[in-house]
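The form predicted alone is given below as one chain in structure tokens.
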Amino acid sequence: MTSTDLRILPRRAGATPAWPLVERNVVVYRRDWVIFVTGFLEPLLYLLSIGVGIEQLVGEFVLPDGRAVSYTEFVAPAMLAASAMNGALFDTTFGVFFKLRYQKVYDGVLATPLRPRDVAMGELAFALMRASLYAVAFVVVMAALGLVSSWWALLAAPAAVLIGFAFGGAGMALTTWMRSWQDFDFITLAILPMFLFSATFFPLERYPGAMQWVVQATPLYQGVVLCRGLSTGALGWDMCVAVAYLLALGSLGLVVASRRFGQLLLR
């Protein structure tokens, strides 16, 4: 399906202006279901190999409310947050860059009534659809493995979508400045340490004092705090901070990406 096909896609009643772009992505990716599965399997394999395999060596962790949980219960919500991050980032970085620089999809899109903001919203909406699938599937796996100890875990999937919104918006904004595939090494350089050191595998208290401030400033840490609090029922005011942080990051990324698309495509 080419970008010019967007001209003949009928807009559904009540649909947003960005919806034709979402439909276009669904049609293109419907045969590439393997890509979606691999993005979900990576954090799941981390959970099974590190969480289950090392649990007997590590022991239990004490939550802020005084309850003790197993190491696997401690790691699982962090893997949920990482799964949402991966799902949103793949489409809003590599996918957007290829369509922007090589396929020239968005040049054709702007020949339709869609505007640069619609392009940004459409791509982010599709990325959130992917993050939602990952989140729901992962929460189901957690429940099946007995890693959920609170009914608040029902909100873990929407929380993961919020994480996807934050990373999707920020990733798409950064992608508009990428000049070649080599520039994505910078994103990998940021994502991998953040995945390993965002209180994913051990508590924040294990870090040196100054390092704790650095960790708390990362978006994945905020996502981990949110998902871990909901899945274990250990609620706290820091979760409200996490929601505000993630909303602000995603909104800022969406605004910046919209303006950058306008600068790049309407010049």
Second form
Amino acid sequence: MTSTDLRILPRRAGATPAWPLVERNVVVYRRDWVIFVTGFLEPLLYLLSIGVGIEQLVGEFVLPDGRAVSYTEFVAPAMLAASAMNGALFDTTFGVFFKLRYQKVYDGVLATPLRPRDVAMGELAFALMRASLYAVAFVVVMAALGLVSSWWALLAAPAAVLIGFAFGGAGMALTTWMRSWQDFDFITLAILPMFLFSATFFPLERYPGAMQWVVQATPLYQGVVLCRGLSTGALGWDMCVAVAYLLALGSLGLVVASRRFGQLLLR
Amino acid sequence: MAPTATDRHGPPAAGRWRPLAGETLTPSGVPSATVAAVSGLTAATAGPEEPLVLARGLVKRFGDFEAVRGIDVEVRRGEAFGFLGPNGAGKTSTMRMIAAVSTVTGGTLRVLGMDPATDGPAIRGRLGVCPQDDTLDSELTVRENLLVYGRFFGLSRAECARRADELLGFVQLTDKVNARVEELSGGLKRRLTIARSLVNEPELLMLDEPTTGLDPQARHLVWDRLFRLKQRGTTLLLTTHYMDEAEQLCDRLVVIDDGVIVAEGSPATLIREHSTREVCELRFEVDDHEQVAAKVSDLAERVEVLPDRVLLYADNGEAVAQAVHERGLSPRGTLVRRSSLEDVFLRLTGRSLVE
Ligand SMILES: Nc1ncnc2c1ncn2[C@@H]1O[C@H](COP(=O)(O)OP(=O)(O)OP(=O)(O)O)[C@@H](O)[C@H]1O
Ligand SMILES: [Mg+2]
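Could the form predicted together with its partner chain be given as well, to go with the form predicted alone?
Once more the chain from above appears, this time first in line as the rest of the complex follows.
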């Protein structure tokens, strides 16, 4: 692979050849707006059930800066991170697989000036647009419910988009190796434990020593660290690590997916 | 001496056709200067005299398997050029390399004066492609397919809309604009694919088996549209395994078999060079047409024996039919017809084109 193949960002913003693919997806989704709404409702319902029911059963949580917050305030940023993960994964895994293997959309697309990396970028950009909508809506709901305690929370929405970038890129790259719908069970198998055990519902310190390392290695944990720091205002250097981690994962996924699209479609 | 049926069924039939003395694989009438200029690989785009497609020793390998085995092709501006060959001949593999969606394994290839390996997007921007399997977007309506596709070529929304409406009229899909692609029949899908391939006003339109699977009426409509495009100056490059299609549409064609070109020229020239003017087809009530063939082989310039019939090649088919009857043979069916590209193919490869 030459260095030019690695150049994944367009030279001039607004002139990216990948944009028409985003438009194509918008045209399709205009008809299926229900899917859009359900993707947002799921984490919101989790949040409400916790706020209404579980909060009373659990005590308060003490943040790294010594402040105590309610359980819902503790869980809400994790739900934001998880919703960004799910939102981005839906389009970049199931969506991309369907278009790649069944619908053959990209065979048509690559007969135009678009290149494999434009396909990868277009799909990821669309997934992120959707993730952004969810993230903004979610942060607004969090604020309305009094679950944020800092102006830093404004940055929680972009942070959620970064989480979407990481998961979307990685998910799309893995999808290029999928041969059937059954293979997606592996993704589900990875996502569910990550959702439950990435310091989403209880803090990292509750895990035995070695397990803490495993948890910290997951991208969702890094996302949760980022969102929780911003929504509570309890900032820390580990958030910089999280940003670097998520950026690196997403970029790697994008490069790998671009390459794989080329191998699969331009044989 | 004209080759006989036995010639064709000997070892050469199983092997590949090689150019005989006096027959050459180099396209006739190509100034060698053009070839020299292009092999210098300096031109950025094809000038008016430079061929739109120039392939020299083009090879495509899939793993160990060689699908295209060193072919030379030259498509000139304004002509309709055909690849004629049976299933698996390597037509699609060649078309995909030319369309810059498949890497070239060996040889040189220039498309619109550019190298597909480095200028793929620029080449694709000026080609129209109608692939063998429809790649229409089934999540979009008929009109949306054109609107969205036009955007991939960087056209403005207004321009896409203008061209979409014009093209839908051109392929007579105006009453289906809002239909979903799944609702379309095979023939309608093909017409939509053709419309879509024209949305960027391509200089070179590539059609891989444009009418396979269509009923006669649908085929004629497609032929008519392609003919109009040709008259407007669009260069056509198409593949087919239908002889009548090649004869109808192509100014020049190559017969391709097993990854190599076995003949090249205009349909009329090919028929003249590789066949006689007429053919007399005889069908007998026998299992083995070989025996019958032996009794009549001296009546024709050349004899081909197929499982179900004997073909006698002669300039006067009626006279041959007459002579057969005079020998006391009574075929179940006799047909005298003009030679076609089918006969050329049979002659060159020893096999029928459509099994
Ligand atoms: N991606 C591929 N991988 C491996 N072999 C391939 C691939 N594509 C084509 N082939 C093989 O290359 C040969 C030529 O195929 P190609 O599709 O070019 O033939 P064709 O002339 O278009 O045939 P048809 O009339 O059936 O469309 C065939 O034997 C085919 O099996
Ligand atoms: Mg083919």
